[in-house]
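Single chain ahead, by itself, as structure tokens, in the form predicted on its own.
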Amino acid sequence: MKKILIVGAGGQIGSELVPFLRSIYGPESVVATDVRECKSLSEDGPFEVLDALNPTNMASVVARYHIVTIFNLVALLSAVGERNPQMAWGVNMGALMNALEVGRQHHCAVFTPSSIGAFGPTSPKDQTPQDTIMQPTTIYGICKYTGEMLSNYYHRKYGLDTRSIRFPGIISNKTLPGGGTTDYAVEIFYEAIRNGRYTCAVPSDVYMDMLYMPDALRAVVELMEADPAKLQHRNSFNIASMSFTPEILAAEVRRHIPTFEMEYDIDPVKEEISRSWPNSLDDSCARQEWGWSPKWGLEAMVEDMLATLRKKLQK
């Protein structure tokens, strides 16, 4: 029976993917972690309080219950990393470079997520290839380009099944984001149901390649269950399902509610994030090596994302 660890599983990706992981898996397969109880992942198998920055307990916790594949989901994300870059380096990077030497040392698989912020203003806008030239003015994005070199060296070196997808914006109808330069693109649905109008902090003219949770969740999986002989860019993927604007994704929500209304406070901060990521990627590589191809386009999350939130907040 495969038995995974999944560090951080408190965050946007994580409390979603412990109960995905464990309707395939099954829920004593999946040992959740967080450095806070989380009454909700407890529920249905097994959690453990545990600080990703202490090698010693993770290690324990990965020998006691013999797992086979690590998911570090520890990080700080782009807009709270800027206000604080040396605990987002030393939480972002200890919490990795943990997992790769316990992965190490038990033999394990290790994922981690990296993202479209490890792409930088001077890398191609449009349709940004998998190889490219990737200088990163952020520090989340600094960290997600290091750890992807990072994991590309332990694999080389002591031959560690690393593994890692660039994630786009991800869009969730059941948590809320974290302190990320994407917020924008969930945040948007809950106030277009409670309130009728959003405040944007994103210029209207940004694109950014997003992604529906299902498809994010579907992809971790396909990604680590794929034949590793097929596999030449395991740190880290593009995968792509749709790019837009805010202004795009507000016309869209005006189809289902006319009367919304969008209205613009642009923050500095994520609006120098936002135009040094890229305006869409080109996930070709993510296709040929392990058959990636997305199920959710901008009119269906749409419409999914409003009716259930509606539902959520019984409105």
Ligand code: AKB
Given for the second form:
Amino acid sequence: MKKILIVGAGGQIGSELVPFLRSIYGPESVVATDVRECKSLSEDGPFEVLDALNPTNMASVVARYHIVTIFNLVALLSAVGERNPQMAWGVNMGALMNALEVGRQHHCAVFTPSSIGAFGPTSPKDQTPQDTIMQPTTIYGICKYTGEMLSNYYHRKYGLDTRSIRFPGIISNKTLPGGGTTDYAVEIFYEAIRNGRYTCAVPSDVYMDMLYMPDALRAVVELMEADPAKLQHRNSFNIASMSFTPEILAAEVRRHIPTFEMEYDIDPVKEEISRSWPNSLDDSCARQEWGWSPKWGLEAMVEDMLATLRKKLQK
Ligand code: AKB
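What would you give as the form predicted in complex with this ligand, now that the form predicted on its own is on the page?
And the full complex, kicking off with our chain again.
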């Protein structure tokens, strides 16, 4: 039985990844941790309060539970990172370094999400290749790119089993993302159902890749279960399933809520960030090396988001 540690489990990805992994490997096999108590994660499996910036405490949890795989999900996202770059570097890199070091000392595999934010304005815009110019211009992207290089380094130097995915904006209906540039693509659904209108901070014409949470969860498990001999990339994999602009998403929402209105109040920081990121990624290496294939596209995702949130919000 695999013993898995999730660090930073209370965020958007962790709050769904923990129950997903528990449903596959058994509740006792997945130890969720976060810097603060998370009632929903402690009810059906082990939970520990853990500050990811404390390597001694992380190592002690790993030893106590005989952990073999660490998922490090700790990160300040792109927009919030620009408000406090020093803190973003400290938190994002501190948690990653600790996960890699504890992983090295305790012979664990380490998964860390990277992001489309690891690319920058000089990267090719469309079908951005797996291996290309990166040069990110946000502190978040600089952390993600450095993290990719570090993961590669730990694999080459110490043989650590590092694996990673460059996530697009993740759309989910359980926990709201916080502080990201792609957050609009989640908020729009809540506001469309509650108020019939949404004010978007990202310009109407900016394309970004997005991924529906069920595909994101499956991708993580498929990558972690993949035959290591087939993995050529130990920094991070491009994956993709849909790319759209705010205007395209609004039009799709309008097919279900014809009176839905979208206004724009552009946040200059989000505009600069979103325009520096790719329009769409080429995910052929992930397809070849571990069989990645998305199941959700824009139409099905919008239909499912609206149906699920209507039930949740009782509208
Ligand atoms: C963000 O917008 O910062 C994140 C990401 C794309 O990594 N959702």
